[in-house]
Structures are given as C-alpha cells and as structure tokens.
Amino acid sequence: MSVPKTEGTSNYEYVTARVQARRAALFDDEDYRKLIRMGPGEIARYMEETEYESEVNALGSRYDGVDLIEHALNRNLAKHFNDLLRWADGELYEFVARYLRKFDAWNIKTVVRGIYSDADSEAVEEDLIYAGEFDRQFLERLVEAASIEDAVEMLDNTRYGDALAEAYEDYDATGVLIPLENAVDRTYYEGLMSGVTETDNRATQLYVEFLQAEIDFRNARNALRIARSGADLDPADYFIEGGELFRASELSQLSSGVDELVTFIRDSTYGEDLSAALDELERADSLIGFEHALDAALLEYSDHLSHVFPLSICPVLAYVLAKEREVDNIRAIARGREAGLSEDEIENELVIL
C-alpha cells in the first residue's frame, strides 16, 4: 500500500463520517441516464463539473475522449482509497488494506486476460487500478511479459505466485483462463478471512460477514461460469473458501443445472436478496445480466449492514463497492458510446439499484 500503516485504536466514528461525506458526491441514477445520451467528449466534460475535476484537468493535455474518461477515473478511484488509508488507525487500517488487495487481484486478471485475447499492452494498462499492494513500476513491467506462463513467472514471489503455478498447469491443459482467474480469487479471499473468523469482536464478526457474502456470490457466479463454457472442469477444484452457502461438493452437484442451483439459491438466506439476480438469470438466460444483478444485490446487502451498523466496518466496505460501481458504469457509459450503441444496450450494462 502506498499509505503506511498507522497506530493507535480503529477510529470508526471519523471515518465512517469522511465515507459518509464521500457517498453523497456519487452518481445518481439521473446522472447516468443523461451520460448515456452523450458522446465521450461530452462525458468527460461533464466530469469536469464533478469531483473528477482535478483528474480530467490534470490529464486533458495528453489525453481525450474515452481515453481521458479512462485514466481520470482510475486516478480517482485510486486517491479515493488511498484517502480510506489515510483516514483509518489501527484494526480498521488492517481491515480496509486487506479488502483492497482486491485490486491486486484485478490487475493480475486484468494483465493474463490482455495476454490471452492479444491486447496491446497499452490498452491493457489502461484497465489497471494503482489501489492495491503493487508498485505501479511492478505492474508496468508485468503489462510487457511476451506470454501468461512469463506473467505467472514474475508473480512468483507474491502472495499469488505459488497458486498460480499451480493452476497454469489447467491453464495449459484446458485453454481456458478459470483456473488462472480462480486461483487468484481464491488467494485474495483466503488472505482475507485469514485470522479473523475466531473471534468475539463484533466489528471483525461484522467484517468477516460481509466478506462470508461476498464469497458466496463469487462461488455462485464461478459456478455458472463453469458451466457455462464446456470446459472439462469440475466446479469444486475452484471452490473458494470461506463462505457460508455452499460446501464444495454441492456446488459441483448444483452447477451441472442451472434450475437446481436457482433453487437452491432462492432457498438459502440470500433468497430475498438474490431475488432479482435469479429471475434476471431465469427470464434472460443471461450470465452477463445474472452477474450484474448479483454486483447490485451485493451492494444492497452492504448498504443493509451499513445501516443496521452505522459505526463499522460496513460502512466503508460499502462505500467502496459504491464507488467501483460508479467507475464502472461511467466506464460502461463511454465505451458503448464509442463503439455506437444503443442507450437500451448501455443501460443494460449498468448496475443499477
């Protein structure tokens, strides 16, 4: 992390009123039914009337159109983070830094999925967020690796390097990236839960709950991405622990129908909350339109646990799945305005609650 930890006792109160602040500035669903009718210039000059003001200055003399709205954003959801480091003392500082390794996460997929499709590395870099634990000198020099088996090489001595080793192996048998992908998942989400679910404190009983929920919806959706691509991959070698819906068996039983994992699903404790993910899923056939609708039940369920638990961790978990979720559809916005399409298929690749 590019902000030292600091010492001293979880300041809860201040920084969940920072986040507080912080929430209000987001997008609305106004805001984005007029980006959708504007093109990439537009966007990024209506950006510069917002928060993002200082980004899109700072890079307007090198960049434009959907590449300014690119960088800008990144840059933001960057500062915005960091300031979450700044902000928080003690356990909490421990709980926000591990959370954010999930940008580590995301640039590594980010980087094998650019190898993969052949992506030059420039448009690759593009995608990268400077929110995790890597240097952005690190993950310059990983964008350039010549193939995925180079990649994995230099992810060696990370926390990521001996499981991604071993899941090249599938990689190169199978061709497809779920190994890869999962293997990073899985190191991420075991890092999380690593020492903290013994415990009679209520703010990490709070923290690992949270992240309990968030690994269930992450199994579910590999579930079906397993399914879904006809590889011959057996859904529980990917299990993710840590979760409380699935054992690693039953997923494996589940994936094979999607009707029997519906069902299972809407009988669980997440019945209520999944409810809109699982009749898109139902009514559309659609894994794209399933996972964005598991993305906005997941931050349904954060924002419940924030208001069920104002002076938490939740609060700031929630906070920073709402600001992914904002960088997200702008993103979504100005790419299908660039490659000219319909407000109808842009709104349909948007989050929104």
Contents of the next structure:
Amino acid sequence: MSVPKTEGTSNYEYVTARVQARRAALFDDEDYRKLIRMGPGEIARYMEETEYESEVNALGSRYDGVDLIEHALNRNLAKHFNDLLRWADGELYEFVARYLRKFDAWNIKTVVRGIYSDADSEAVEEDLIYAGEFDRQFLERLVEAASIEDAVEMLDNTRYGDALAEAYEDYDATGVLIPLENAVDRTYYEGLMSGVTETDNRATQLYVEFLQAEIDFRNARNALRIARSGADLDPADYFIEGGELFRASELSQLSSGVDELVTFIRDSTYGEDLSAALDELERADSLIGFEHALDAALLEYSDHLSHVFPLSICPVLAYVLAKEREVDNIRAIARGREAGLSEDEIENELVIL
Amino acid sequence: MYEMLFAFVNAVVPLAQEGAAAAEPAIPASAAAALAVGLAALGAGYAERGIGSAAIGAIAEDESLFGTGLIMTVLPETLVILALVVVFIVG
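Please could you give me the other form, the form predicted together with the partner chain, since above is the form predicted alone?
Let us now look at the entire complex, which starts with that chain.
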C-alpha cells in the first residue's frame, strides 16, 4: 500500500483556490469567543448553522452532547481531507497523500490502544478517522482483530509492517505500548520525507523545510517530556530521523535537563521563532503552554508560506494544519465545558493565531 | 510550450536572414501582423488556463463568485485585442 504514481501535471490553481476558500470559512476568534461561553448542546446547535451542518444533522439522532460534537468533527475532517485527495492530481496528490497518512498512523494507534485496553470494537471504530490511505473495509477488519498480535499481522503488508513486527517483540517483553506507537510514528515521518529532499523547486524545498521543522519540534517535545518526567528512558530510542536540529546522540545528552535543552533550542535556527514558546516554558514552567506555542509557531509558519508561494503545496498544507487545529480547539472547548472548566482555563487550551 | 517557441524562432530566423539579403521582408507585413495576433492569443490562452481553473475552484466553493471569476478569466483576452491593433496599423 503506497501512494500510486499519478500521471499528469498538478492542478495547483484549482486546488489552492478551493482550499483558500475553505481556509477562510474556518472559525475565527469571534466564533471561539462565542463557543467558550456555550454548553455542549449549544455548541452542537451553533455548529449546525456552520460548515458542520450536514454532519450534525446526520449524527444528531444517534448521539448527543459532546459525543455528537466529537463525531461530527471527525466526520467533517475526513470529508474535507478526502476532498483534497479527490481534487489533487499529479505531484500535488502525492504530497497531500503523504501528509494525510498521519491519520493512518492515528488509526493504527487507536486500534492498538483499543485492543490493549479491552475496549469493545464498536467504541474503537467510532474513534477512527477515515482520512488516510487505508480504506474503510481494511480498517473495519483491523478493528475486529482479537489481539495486538493479530493486528500487527494484518498490517504486515502495509508500510508499517516491518517496523511494527520488530516493535512487537519489545512490546511482548515489556508489556507497554510505547514501542509500537513509536514504530508507527517513525514509519510515518520517514515516509513523509523520502524522495522529496532533492528538488530545485523553491516551494517544494520550503515544504521539506517545513516537514523538517515539524520533525524537529516533535523530537524536542519528546525530549522535553522525557526530561521532565525524569523517567529512565533513552530518548535516542524514540528519535525520529529526518530533522535538522538534533542528532540521535545529542538528544540523549540534552534530555538529561530541561535547562540545557531550552538553551540548545534557543541557540538553534528556530530560536527566534520559538522565543515566545521558550519564554513561556521558563516562566510558567508548563509543558502544555510550550507545546501549544510550538503548534502556533508551526501554524504561523505554514500560513506565511502559503502567502509567499500561493501556487504550491504550501496553502494545502496550511489548510490541513488549520483545520486540524480547529477540530482540536472545538473538541477542547466541548470537553472543557463538560468537565466544568472555567472560561480562562479553556482559553489556555486553545491554539488561536 | 517553450520548445515550440524555440522551434518557431529557429524556423523564422534563417528566413529573415535570407530576406535581408534580398532586401525584402521574409514574410509579408500582413502575415507578420497575423502572426502577432496568433501569438498573443496563444499567450492569452495559456494565462487563462491557470486563471480559469482557479476561478472554477472558487466558484465551486462559493457560487456568488461567478461574476468575478468570469471577469478575471477573460482579462488576458485584452492582450489579443491589443494585438489586433497591429493589424490595423500594418494593414
């Protein structure tokens, strides 16, 4: 299962025009400010008057409250991302499909976690997002897998097969899911970068740089988490290849202390973009704040790229990121309201540009 | 696209040089004017290709953009009209 080689030229004009229109239709500050004051029922009703109308209507009879919102969000996300694949041709299709494999990785992890925690298959199925490369039938069979071993076996002839089979031994020995999840993430990121690094197209070069930034951030995030949790793990085991910032060996040294890591990032090429995030980390000592600042930095960078190179993969990527962010934000608001968090607390959970 | 232009130039330049030797234009003035219009139309067509597909994309998202999309799509058409002026000057 890999992205099929597509013939023909890329139709950047068509896809970016549609994507920009959809990007403009996403919720803005004003919408979020209204949503923060609403209860789950009201949020669902509010969503019914926007973009999410058909999903909310279709699912309204089966779910209510936060579940309704969550399922409507997932379904809407899948719809939009499938649209992207439907429109795109040529090279553009390949780029988009590569990036959307993120949801395959998400689905595999969901299934594995579901089996691990003995959740019933229906509940797991509801949490899948059908936006990746795996088709619905395959995912349905995967959900029915009786054990993690079965699931790994079913994934054997996908791109995740080898990495998962290897990680399964680790899992068998230790009984924790981290090796499996890590194998999936790694395979995803490595597939993302392969074959695109050599190009003379400036926009594609920037796309590669962007992906490298994403991998670097992911590595930094993992290292920080390990450093803060104080767990006796070797971060090099969880290192994702393809980034610019870290080497695997450096990472294990750096993750011994948060301060050293922060200084290292500050001196790197990302120092300027992330200074706000790093200040936040030092000031409030909050990892969540730092992670949100990382997300915001990525989002801002992708937006910038999409203005500079309107006829390239960049606007599509910016849209994908912004849409994911919107879904995450709405989910955070709905869950936050349900849990009875105050408006300020919810606002801290949101990433708004 | 570019290959075509090169081929065209390669074909025309020797013709022009021969013509210069005979102190006479290689192709008649009216044919040159016709060529100017044709090339301008080619350029306009190529420009409209991109604009048209973007316009269709925008209209698919928001039907009220039909008018704007249409105008933007035919804007390069002015190039052809300008090129037509050459026909009147020459002819």
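C-alpha atoms forming the largest set that superposes within 1.5 Å between two forms make up the rigid core. It should be emphasised that the depicted structure is a prediction, and the values quoted were computed from it without experimental measurement. Positions refer to the first chain, counted from 1.
Taking 2 Å as the criterion, Tyr160 counts as shifted between the two forms: its C-alpha moves by at least this amount when the rigid core is aligned.
For Trp87, a C-alpha deviation below 2 angstroms is recorded between the two forms after rigid-core alignment.
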